[in-house]
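Have a look below at one chain only, the form predicted on its own, in C-alpha cells format.
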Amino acid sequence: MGDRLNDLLARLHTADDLDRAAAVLGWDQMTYMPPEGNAGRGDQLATLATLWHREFTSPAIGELLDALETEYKDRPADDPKRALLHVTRRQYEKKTKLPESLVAEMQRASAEAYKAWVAARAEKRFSLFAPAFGRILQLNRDAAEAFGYAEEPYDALIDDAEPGLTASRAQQLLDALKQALLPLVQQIAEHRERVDRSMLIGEYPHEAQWQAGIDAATAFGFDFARGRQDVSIHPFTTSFGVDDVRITTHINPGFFPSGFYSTLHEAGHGMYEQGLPAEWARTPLGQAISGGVHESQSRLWENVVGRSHEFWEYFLPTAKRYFPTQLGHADVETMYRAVNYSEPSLVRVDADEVTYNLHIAVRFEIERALMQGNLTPQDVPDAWAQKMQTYLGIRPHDDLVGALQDIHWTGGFGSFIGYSIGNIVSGQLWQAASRDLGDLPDMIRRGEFAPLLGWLRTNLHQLGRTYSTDQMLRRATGGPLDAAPYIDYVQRKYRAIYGL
C-alpha cells in the first residue's frame, strides 16, 4: 500500500517538476527574454509540455490509481489521500484524451502567437495577430473534440479551467450580472460629476508607485521572502512552488491606480499560491481549485479590501509619503471616492467594479461564437466594437485598446469566465468572513489583515483541491455559487458613493 502511494507520488512529483520548469521559461518569456528568443523558447516549452504529458498520462499512473482507489474506497471523500486520487483521476482521464502531438503543437503555436501579439500591439492592428490567432482557435477546437463535450465544444475548454461549469451555465451567470449592473451603469452615468478622480491623474513616478504597491502587498501578507515582483506588458502571477511565487505589474506613470491595483490584484493571487498545502506540493491536490476561485482571491484583495474606505483610512498616510505633492491635501473620503470612480472604460484591467463584468461578457460571448463557428478571427475587432457599444456605450479607437489588449488569446480559450466567477466568489467569501470574524472593516482600518488572510488560509488555501468550488463554498459560506452577495455588495457600495 505504502509502496504504491509512494510510487504514485514520485511520478506526480516528476510530472509537476516538468510543469514548473516550463513555468520558469514562460515567466522569463514575458519578463526578460529578448524578443528574438521566442522561436527557440517555443521549442523548449513544447519539449517540456510533451515530457509532462508523457509522464502524467503514462499507463503506470492509471494502474496505480486503479489499485489505490480500491484500497481507499471506504475512506471519507475529503480524506487527503482519497482526495488526491480523485483530483488526479479527473485530470488523468482528461489529459489522456489529448494526443501528445497536439500538446506540443499547442505550445509552439502559443509562443508564435505571443510574438505576433506583441508585434500587433506595436502597430495597433489586430490583422497582424489574426493568422496566429486562427491557429490557436483551430488547435483549441481540436482539443475540445479530443476531450469530448455534452452540449458544445466550448464546454470542454471551460471545464478545463472551471471543472464542472458549462457554457450555458456561464452565460446564465453573466446574464444575471448584466441584468443587475447595466441599469447601475446608466444611473451612475447620469450623476458622474459627483465623483472626482482628477488627483489620480498626473505625474506618479514609477519607483514611488512600485514601492507603494510593495508596501501594501506586504501589509496584506504577500511574503517577499518567498516571492518577487517584476514588470510585464500584462500583469500575471506564476508559481514555481509555495516558496517561489512570482507576480508582475504594469505601471502607468500618469495614472496612480493602474500599477498600484495591479500589484494588489496579483498579490491576491500570490498569497493563494503561498498558502497552498506544502505537504501536497508537486501533486494535483496541492493546486488551486480553479481559475475562478483563484481570481476570487485577487479580486477580494484588490477591490473589496483595497478599494474600501477602511483601507484608505489605514494606507493614505503611506501613500502621501510617496506622493506628497499629488496626494498631500487628499482626505480619506476623497481618496476612497476617487479610486472607486465608475465610468465605462476601454481597457479591462482598468475597469471599475460596476463595469468589469461587462468586459468579461464581451470576451466570453466572442469566444463562444468563435468556438461555435459563428465568428472568424477576422471578424473579432468588429464584433468587439459592437459588443462594447452595446454593453458599455463606447467603441475602441484602435485595436490596442480593443481586441489586442489581453494576452489570454495567445494561450487558448475558456479562462475569461473565471474573472466573473472570481468576483462572485469574492462576494460570498467576504460575507462569510465578516460573519465569522466580527468587525472585519475595523480590522482593516487598523491595518490588521492577518485575521482575514488566516480565515482564507483555513477555509480555502490550505485545502488545495480537496473540494470543488461548490463544495468549498458550502463549507465556508453555507451555500453554493451565488451571484447575489456580490451584486448586493456592488449595488450598495456604488449607490452610496454616487448618492443614488
The other form holds:
There are 2 protein chains.
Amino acid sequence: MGDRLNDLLARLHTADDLDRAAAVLGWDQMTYMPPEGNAGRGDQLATLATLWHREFTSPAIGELLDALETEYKDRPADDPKRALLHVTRRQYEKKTKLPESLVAEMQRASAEAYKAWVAARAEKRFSLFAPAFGRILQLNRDAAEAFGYAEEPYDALIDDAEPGLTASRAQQLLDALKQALLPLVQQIAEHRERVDRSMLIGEYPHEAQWQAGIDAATAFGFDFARGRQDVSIHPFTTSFGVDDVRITTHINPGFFPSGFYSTLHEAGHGMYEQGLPAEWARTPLGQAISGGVHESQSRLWENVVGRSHEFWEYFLPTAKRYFPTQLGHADVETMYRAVNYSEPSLVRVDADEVTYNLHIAVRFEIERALMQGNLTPQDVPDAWAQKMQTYLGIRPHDDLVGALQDIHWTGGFGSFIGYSIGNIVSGQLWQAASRDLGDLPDMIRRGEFAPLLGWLRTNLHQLGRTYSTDQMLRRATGGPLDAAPYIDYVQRKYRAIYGL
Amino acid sequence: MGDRLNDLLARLHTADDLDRAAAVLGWDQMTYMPPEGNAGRGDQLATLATLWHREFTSPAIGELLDALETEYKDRPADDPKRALLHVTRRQYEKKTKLPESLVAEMQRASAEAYKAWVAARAEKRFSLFAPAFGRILQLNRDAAEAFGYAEEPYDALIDDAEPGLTASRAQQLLDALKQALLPLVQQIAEHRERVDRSMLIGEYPHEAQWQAGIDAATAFGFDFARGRQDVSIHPFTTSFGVDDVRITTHINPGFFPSGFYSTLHEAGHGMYEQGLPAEWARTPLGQAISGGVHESQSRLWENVVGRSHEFWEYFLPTAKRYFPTQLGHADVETMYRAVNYSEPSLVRVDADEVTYNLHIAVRFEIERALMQGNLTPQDVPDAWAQKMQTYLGIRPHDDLVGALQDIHWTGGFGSFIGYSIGNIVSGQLWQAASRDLGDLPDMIRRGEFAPLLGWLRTNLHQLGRTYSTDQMLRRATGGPLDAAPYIDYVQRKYRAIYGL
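Structure of the form predicted together with another copy of the chain, please, following the form predicted on its own?
Complete assembly follows, chain above in first position.
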C-alpha cells in the first residue's frame, strides 16, 4: 500500500517542518533576537511545540503504523522502510505519553528559564536562576512519570536522549572513565610545567580567528553553501534540513583555542547533519541516532583530528598567515603540545580531553540526585563545588564558572551523558577508520580529510537512524559501545605529551 | 461569555504564532540563509501556511464569531472587542474562500519564484523568470476566483491588500497623481541643472553608512531593544511581535542616499509595528490597517521628515562626523537640495517623491492587464519599457533595472498600489499633525521627533485595526482618503527647490 506509506510520510513531513521551523526560531533566539523579543518568541515556540506534538501523536499516525508494520513485517530489520516504521514507532510511543499541555508548558518554562539564566549570569548568582530551574526540574519529573521507567525517573530522560541507555549503565561508563582518568589528571598535575601554552594566550583578533576557523571547517568538509556560522553566547549546531545546517561559535579575543576549537567541534556536528540521508529528510529516519552519537562526530573532528600532531603539520602554515606575530615562530611540536595542555579547569567547554569527562560526571551525578530528590535546586552550587573538588581538585569562585555555565539546564535533563558517550564512540570510530583506511594520520598531515569524512558518511551519516548506537558500532567497528579505545587513546596521547 | 472570547483569542493566538514563525523563516531566507537552503525552506513555509490556514479557518472560529457577534452587537463599532470580531470576521470570510491546497501551492510557487528571480537577476533576463512568474499569475487568478469580485478579478487582490479599494478607484487615484505629476516631471527635466547631488556620489564606506542610518532611526524613535537591522538584497520590514521588529537595508557604497533612506523608510514601517497595541497582540486587531497605511509611515519618516530642510539642519553635523571628507564642506541648503534631486530613473526604490508614483502606475497597470488577460508574462518587459517611456521618458537597458527589480512578483499581485496610498496618506497625516502639534518643522530642526511619533501612536499605531483607512483618516485628519494634500506638498516643495 504505497498510499499508506505516502500518507504516513506526508504527516511526518508536516511534523518535521514544524520542528525545523522551531529550530529556526531557536537559532535566531540565540544569535540575533533583540533583548525584548523573548516573551513573544516563547509563545511562538510553545505553539510550534504544541502543534508538532498534535501532528506527530495524531491517532492517524498510530493507525498507519499498525497497518504498515504488518505489511512490512517480513522485510529485514534494516530495510529502510521497516527502519522508518521502527524509529517512528519508538518516537510515537514516547510522545503519545506526553500530554500536549506539558509539552507547551515545557517550552514556555524553557523560554523563561533562558531569560532567568541570562539574568543570573549577569549577576553570577545561581540563586537567581534556581526558581526557574526548579520549574524545569518539576516538569522533567512530570515527563519522566509520563514516559515511565524501570528503575528510577532519570532513566526515562536518559533513554529519551540515548535510546537504550539507563542511568545505572551510564554511571558505570562514567565510573570506568573516572577510574582511568583520575590518576591521569593527578599525574599530569604533577608535571604541568612540561607543556607551555602561553603563546595561545594574547591578542588574537576576532576576524582572523573567525577566518581561521572557517578555513579549517571548510577543509574538513563542512559545506558553507549548505550551512553557515554565526556568533552566540554558547556555541551550538542546529539543522533546518540537510541543505541548511547552522553552526555558531563564541570567540575569545584573548585565547585562540576557545573559538577555533568551538568551530571545529560544531563543524563536526554540522557535517553529520549535512550527511544525513536526503531521501529520508523530514522523517525520523533521516535524523541522527542520538545526542551521544552526534557528539562523537564533534569530538572526533575537534579532538582526535583537530588536536592531532598531523593536523598541526597541515594547518600551522595557515594559522601563521592569520597570526603572524602571535604564531610566527611556533613549530608544530610546540603548537601540538600547547593545544593539548591539560589542567583542571572550571569551564566544561574549555576543558581538555583528560578532564572533560569529569565535568560530565559532575553534571550527570547532580542531575541524577535532583531527579531522585536527593538534592534541591538551591543546593546545586554546593554540590557542584564538592564534586569539582573531588574530581578536579578545584572549586568555582562564582556560579558563572560553576553551575550557570551551561545553557542545557534551561531546557531539561539527560543530555550531558551524551558528551561522554560521544568521546567513547569517537575513540571506537577512529580506531575502526584507521583500520579500514590505512595511514589516516598521514592523510591528515597532507590535509586530506575526504577519506575520513567519506568513511563516516558510509558507516554512520548516510544511515540516519537505521541502526541503534550499538548496532551501528557493531557494523562499523566490530563491537558494541566500549570505553576501552577512548581510554587507550587518551592515555597514550597524554602520557607521551607529558612524559609520564 | 468570557470563555467564548478566550477560546477565540486562544485560537487566534495559535494562528498568529504560526504566521510570526513563518515571518522569522522568511526573514532568515532573505538575510542569512545559505544558497542551498531554499527548497527545504519552501517546504517549511508551505507547511506553516497550510497549518495557519487550517487553524484560522477552522469551523470553530466561525461558530465562535457567530455567537460573539450576537453577544456584542449592541456595543459601539469601535469598542475593541467588537472591532476584533469585525476584522476577524472579514479575514475569516476571505480565508475560508481559499482552499488549503491553493495556499500551500502559493507558498511553494513563491519559494520557487524567488529562486528563479535571483537566477534571472544574475542573467538580467526576465524571460528566465517568466515561467515561475506565470505560475504566480495563474495562482493569483485562482485566488481571485476563490475570493470573488464585483467588476474584475484584480479587485479581489486589491481588496485583500487595501480593504475597500477597487481597481477602478485605484486607477482614478493614480490618474489624479499622474495629472499633477507628469507636468512637474517635465518642468523639472527642463531645469535639472538647478540641483547638484554630485556630493552624494562617491566613496561612502559601508560601516559609516550603517551607523548613520542607525543614529537617525534611533533619533526617530525606532527601538533597537525591540528590533534590529540586518542586510538583505531588497530592504524590508517584518514583525515577530511588537517587541521584535526587524528592518533590513541594502547599502550602496558609492551612493549615500540609497542605504540611508532605506533605513529611514524601514524604520518608519518598524515604528508602526512597534507601536501596535500590545494588548491585542497575536490577533487580527493588533495589526496594521493595510499595506498602504503601513507605507504612509515609511514615506512620512523617509520623505516628509527625512528629506525636509529641517531634518538636515538637525542631522548634518552627525552626517559630517561619519563622512568628514565627503560632506565636510556641505551646507544644509546644498544637502537638502541634493537629497531631493529629482530625475526620471529606472529603479523604483531609488526614485524621488515626484517620480515615485509613476513607477507605481507602471506596475499597477501591468498587473491589471495581466489579471485581465490583456498581457502575457513574456510580454511584460515590452509593456514595462513602453510605460516607462510614456511616464518618465526613459527605457530600461536591461531587465535587472526593469521588470526584475522588485521582489513583489515572487509573491503575488495587488500590493504595489499601497505605495501610492501610502504617499497620499502620509500627506494627509503630516498636514493634520502640523495642525495639532504647532510648529512641527521647528521640532524636527531641534531633533525632537517624539511629538510626531506620539501623535502617530495616538492617532494610528495604538488603534491597530479598530478603524478602516477612511475611518482612521476621518478621525485623525477630518476627511477621508484624499490625494490633494500630498499633491500640494510635492508641488510646493519641488517648485521651490527647482525655482519653477
